[in-house]
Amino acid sequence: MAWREVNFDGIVGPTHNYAGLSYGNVASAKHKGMVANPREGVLQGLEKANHLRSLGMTQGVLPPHDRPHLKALRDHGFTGSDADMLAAAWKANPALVANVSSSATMWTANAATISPSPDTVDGRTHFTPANLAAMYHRSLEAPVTARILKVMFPEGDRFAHHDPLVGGTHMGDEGAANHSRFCADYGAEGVALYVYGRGAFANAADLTFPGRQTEEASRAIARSHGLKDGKTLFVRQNPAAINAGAFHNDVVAVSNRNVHFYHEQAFEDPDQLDRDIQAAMGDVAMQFVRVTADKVPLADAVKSYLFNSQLISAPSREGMTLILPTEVAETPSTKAYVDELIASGGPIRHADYLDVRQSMRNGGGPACLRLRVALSDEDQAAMGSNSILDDALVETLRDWAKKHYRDRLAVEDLADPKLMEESFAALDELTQILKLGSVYDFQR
């Protein structure tokens, strides 16, 4: 039975814009108010996904959510037609409209936490949609994310679904962006590493920016997924990394199989963490690639998103490959480090630089744009929907995006009812292409 890691990339939404909503995300704040290009963004994302396909990877997609989120406006007391509500909300509070129109669902690393079946007691793959409680615009996502995942991975003998954690910011859960899995191979028993920013009931006085993931949330997910004894680790992210703009651990660390690639300031005691991971892995030898601050200052790591890369085992290549944003090549320290890394003959042998600049300006690199799911042949055959890319689906999605998406979008355009109509028409057609059914509120 063959196993593989499938990357499900988030499709950039029609309302992609730069409203600067994410406190603690340096890039989001820096580019606030810029004019965005949603069409370019979605095509860049599809090109990234198709590049992974060209390397022999199995690649899927996750759809954007319905934005503006009209249910949220109704919950805030707005009434009347869709256009009336949008107009009234913009007049009353443009910031609210910006929040309910966010296209942040494109960063599917935050969509959910997944525990593959080799790691769970009941032998099923478990999914928990992230509550994303730290940021209002993202806290709206969980219900629709849950519907989509349940269509794609039907509940039953192979897949199990859990409700998002309740408890507000005390149980803040940011999904797979703070979760790593180590294994000899994708179908082998693995070790889950959960990284948190703070304790739910602790006073994190050492944080300038919020610690979005709490320890209690991470432990609750591990318990509900029924992970095997001795195969879970919980560690706090270095406050210095959070304060530098690493709002999720995947901004300073990335893993694949038995390789952990991370900045030395990602964790407070990296030596102890290395020992703990190796002990949990037993006879499987780990390879730790630790990047020192004298070679890549933490600020450069955050600016370039060196670690918000994808680390993959491409079937067509010997050794692992880093899928990097072009910003890494444009930053002298990170480009020099990657050149040295590839030449060293270690486990990481290749570096591919891809343009995902529309996403990067909002603080989302290649790793933010994908949700990883380890699947067997039988698991993939049991999936619902039409979400695994092939040549025909890639071309269909390109044509769909060119048909529906604007090539210019400013924040004030979010008040335009025509944008709302265009967005809903695009998503209605997309659910038919991906065979998802009526997953959006406006379809119900």
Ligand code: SUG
The other form holds:
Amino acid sequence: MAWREVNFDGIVGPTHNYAGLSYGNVASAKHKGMVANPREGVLQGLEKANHLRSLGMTQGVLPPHDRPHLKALRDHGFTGSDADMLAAAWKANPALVANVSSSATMWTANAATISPSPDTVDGRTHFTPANLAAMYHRSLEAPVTARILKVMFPEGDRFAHHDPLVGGTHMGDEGAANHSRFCADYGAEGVALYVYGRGAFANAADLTFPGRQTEEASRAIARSHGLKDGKTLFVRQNPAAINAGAFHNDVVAVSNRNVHFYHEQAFEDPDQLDRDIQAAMGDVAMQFVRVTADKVPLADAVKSYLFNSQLISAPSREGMTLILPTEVAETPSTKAYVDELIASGGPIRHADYLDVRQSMRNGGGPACLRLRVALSDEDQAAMGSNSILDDALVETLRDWAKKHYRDRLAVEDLADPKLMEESFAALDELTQILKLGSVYDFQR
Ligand code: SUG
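Next up, the form predicted in complex with ligand SUG, please; the one we just looked at was the form predicted alone.
Shown next: the complete complex, the earlier chain at its head.
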């Protein structure tokens, strides 16, 4: 039985904009008010996904969500037609409209936490959509994410779905962005590392920015997924990293199979963590690629998103490949580091730089844009929907994006009822292309 890691990239939505909504995410704050180009954003994302496919990876997509999210406006007491509600909400509270219009669902590393079947006691792959409780605009995502995942991975003897955690920010959960899985191969039993920002009931006085993920949330997910004894680790993110703008652990660390690539300031005691991971892995030798601050200062890591790269085992290449944002090539310390890393003959042999600037300006690099799922041939055959890319689907999605997306979107445009109509028309067509059924509220 063959196994692979499938990356499901979030398609950038038609309302992609820069409203500066995420406190603690320095890129989002820095680009607040800038004019966005949703069409360029969606095409950059598809280009990245297609690049992975060209390397022999199996590549899927996840759709954007319905924005503006009219259900949220109704929950705020707005009534009448869709256009009436949008107009009244914009008049009453433009920031609310910006929040319910965000295209943040593109960052699918935050969609869910997934434990593949080799790691679970019942031998099923478990999914928990992230509640994203820390940020209002993202807290709207979980119900639709849950519906989409259930269509793509039907509940049954292969796939098991859990409800998003309840408990508000005390049980704040940001999904796979704070979860790493180490293994010899994707189909072998793995070790899950959960990284949290704070304890749910502790006073994290050392944080200036929000610690979005709590330890209790991480432990609840590991428990409900039925992970095997001795195969889970929980560690706190270094508060210095959060305060420097690493609002998710995947801004300072990334893993693939037996390789952990991370900044030395990602964790308070990296030596201890290396030992703990190695002990849990048993006979499988880990390779730790620790980047020191004298080579790459933490600020450069956060600015360039060096660690928000995708670390992949491409079937067409010897050794692992880093899929990096072009910002890494433009930052002298990170460019020099990557050149040295590739020349060193270690496990990471290739560096591919891709332009995902539309997403990067909101703090979303290559790794934020994808949700990883380890799947066997049989798992893949059991999937629902038409969400795995082939030549035809890539072409269809490019044409679809060019037909529906604007090339200019300022925050004020979010008040435009025509944008809402365009967005819903695009998404309605997309659910047909991806064979997802009626997953959006406006279709129900
Ligand atoms: O949650 N940005 C996202 C970026 C998520 C990146 N994901 C990972 N690191 N895995 C966030 O902060 C900004 C939206 C705005 O400002 O309009 C935003 O939501």
